[in-house]
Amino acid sequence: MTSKWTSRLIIGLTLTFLIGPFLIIILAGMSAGDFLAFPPDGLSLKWYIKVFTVESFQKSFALSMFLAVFGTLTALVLGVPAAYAISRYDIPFGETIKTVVAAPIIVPGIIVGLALLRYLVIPLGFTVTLALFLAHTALVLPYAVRVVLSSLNNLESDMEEAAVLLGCSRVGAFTRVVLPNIQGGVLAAFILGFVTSFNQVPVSLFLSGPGVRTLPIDMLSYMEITFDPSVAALSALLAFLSVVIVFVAEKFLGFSRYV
């Protein structure tokens, strides 16, 4: 019996940990008074619906969803092959180029932008906006690998040689037999892309610039010449838009199986 409780106890007390903060942002951004503070002083929607009214906001958003999302397919054009040749070739030391593969997971992000910031936008001159592409796309292309390889480990090879025995091309029995097996995967790996490219915090600390700044670092800006709790209902909202699609891809894609 005692041991029950005790259990029942450690479980309340990490979901307080894990949710209380959530709770807390998502009150304080329902504050009615003018100030960022909690408790909140009264209860009110205002600044919920301020959030999408705030021009920088909407500019910020877009960028944000436009690298999310181009960078993350371009990392599973990228990746995709990358993890089917590790997969199921014999290439020379392969455990190396998957380390190599993982390093922007393994090194600070404040590393990664540090040197992309050297030697891409200030020599090279390349613009923030691609040098920002570039980033994310290398930063999410570890996942789409890890996770696609991990679905190909999972799918035994004899389908599709059985279709190259019955006179399918390699590229055709990818295609028609592996890639329909994989799209799992696939879309997990384009899902977990998108929400870390979405909340990436400190490359685009570093490249972003003026005018050209994604939502993570536009937020940061506005609190540091507004302390409205307008910040605190756009991370609210921010963070129900991130469990909606983890939830979403774990009902319909079984999303744990892959991360």
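Numbering follows the first chain given and starts at 1. Rigid core: the largest C-alpha set superposing within 1.5 Å between the two forms. Quantities reported herein were computed from a predicted structural model and do not represent experimental measurements. Compared with the form predicted in complex with its partner chain:
- With a cut-off of 2 Å and the rigid core superposed, Ile24 has a Cα displacement that falls short of the cut-off between these two forms.
- With the core held fixed between these two forms, Val244 has its Cα displaced by under 2 Å.
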Second form
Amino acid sequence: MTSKWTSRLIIGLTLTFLIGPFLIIILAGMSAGDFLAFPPDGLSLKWYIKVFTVESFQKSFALSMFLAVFGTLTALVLGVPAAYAISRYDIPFGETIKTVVAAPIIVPGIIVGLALLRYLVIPLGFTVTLALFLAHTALVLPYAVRVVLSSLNNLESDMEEAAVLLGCSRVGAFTRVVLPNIQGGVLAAFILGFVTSFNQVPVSLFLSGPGVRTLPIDMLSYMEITFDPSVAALSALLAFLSVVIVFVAEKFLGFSRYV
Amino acid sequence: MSDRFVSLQKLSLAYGQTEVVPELDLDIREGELIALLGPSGCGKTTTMRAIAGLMAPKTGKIFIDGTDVTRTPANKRGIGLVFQSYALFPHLSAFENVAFGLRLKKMDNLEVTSRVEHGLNTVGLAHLAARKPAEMSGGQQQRLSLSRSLVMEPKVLLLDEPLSNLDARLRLEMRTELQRLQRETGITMVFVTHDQAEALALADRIVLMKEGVIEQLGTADELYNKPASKFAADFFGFENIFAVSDAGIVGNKGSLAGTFEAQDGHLAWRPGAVVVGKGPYEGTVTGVAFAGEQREYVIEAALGQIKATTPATDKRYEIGDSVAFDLPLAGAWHLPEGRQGVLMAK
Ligand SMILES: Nc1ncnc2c1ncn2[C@@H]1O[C@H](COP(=O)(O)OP(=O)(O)OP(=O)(O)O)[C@@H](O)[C@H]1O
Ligand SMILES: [Mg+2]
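Output block for the form predicted in complex with its partner chain, input the form predicted on its own:
Shown next: the complete complex, the earlier chain at its head.
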């Protein structure tokens, strides 16, 4: 009896802890007042509408979208063959490669950002956008490799040999037989990578230039100057977007199998 | 009909530093059904993979239909392989699985359809054409895999333990099926098994392998009745094999003096040849099992264990009973040192 109540209490507290801030943000964004406050100062949707008209948000949203979509796609283009090679061939230093690929997860993002700024942007004259693109690709790569690797490991390698004996080349066997069977994993990796990239702060912190900022960084700097509820409204919208993406993915792909 | 349709010449196969097949010479006749038989790990799968081109030999050559294919890539050899795991494509229907190889040949659609339908028909799966492999039983998947290879009309079809994943009844069914298909198509087939009964029942000839070396090659009758070595004899059911020395026989525990007048070498008896209940020797029953028409005994004697069977209608001995037995010299299989085996005269 007691243990049942204890576990309910723990679940309740956990959910409050996870969902509570989300609710606070949604409500704070619905304020009718001019300052970010909780409880909100009257109710209105004006801040939810206003965020769409802020020009810097539009630009940074576009940049973040671009990075999330193309950074993740690039990471997949590199990561899927890498995962395939690791799982199917006895490549030298396979384990080491797996560890190195995971490095961007382990090394604090702020260091990655600083390193890119110091060694690529400043001395080599890389544009900030290019550095951001490289950083986001590298950051998503470990997820791409890991998630795809786990779905590859569930796939018998006999299948590819069967395809080869039926006339396929090795590459043909990969595209005709392997890819269709790991689609789910690749999509899961894309979504995970997209969300990771979109929400990324530490790396991007150092990599901003005139008019070039990712959305989270733009929100931070907006808040330093203006303390109105639009940031709360925008956060709530972004959180909502993430939830929708994950929900759809779960519904159609059984996303949670891969993560 | 070529006698050397598939010819392996001085083939040596290794995984890195691990040598699996030291030097293999084997000629397979056109249109024959040949079995590669041997204990687990003796290199059967490895040999198949080399024939198929999935693995490059360290040295040696492979000829198919007179052509040296040693350097020909797997997808250009025209060889079919039915994997033990079936290796079907899970994302494709039964129809598309069978059509896979035909489509790669850029055959026109009508031709593909008619060939696939015929292929599915041959293995009795026409009614399941739309199913995915996951929605089929083990036996059906097996037949689908077979059909997928057969429609390609390969020069040689390799089958790796094709029946091992099936239950006893299906296995018998598939055995007959395989034989029928082989007779109908005339395709040269090599199948791997570690089940001697399966090899005996199916194969025109049997290749008995041990640690990558051919121990004996011959017809079922030859291997069963005239095993050439202790290993072959043991593999084909001569469960009592003893060394001969000074008219006595030596087991792993001791020896049995008697009138075993034979040249040095080994004498072998099938369990059924051991006489239980009378004879000059004495032992203790340490195991007894009922096996339908007969009873199987393990008898502990002075020289070691004796395996014997008696008709189930005979007197029954229990564990712990003392029992007389005989190993009659007449009818024993004799393997003299360095020479061909002979049946001891009655
Ligand atoms: N990929 C590999 N790397 C290293 N050694 C291997 C590899 N595959 C097989 N071997 C070794 O080669 C030997 C022969 O293996 P093979 O698979 O040919 O045996 P098999 O006769 O088919 O056995 P089974 O009846 O168990 O299938 C074994 O000792 C095995 O351990
Ligand atoms: Mg094997």
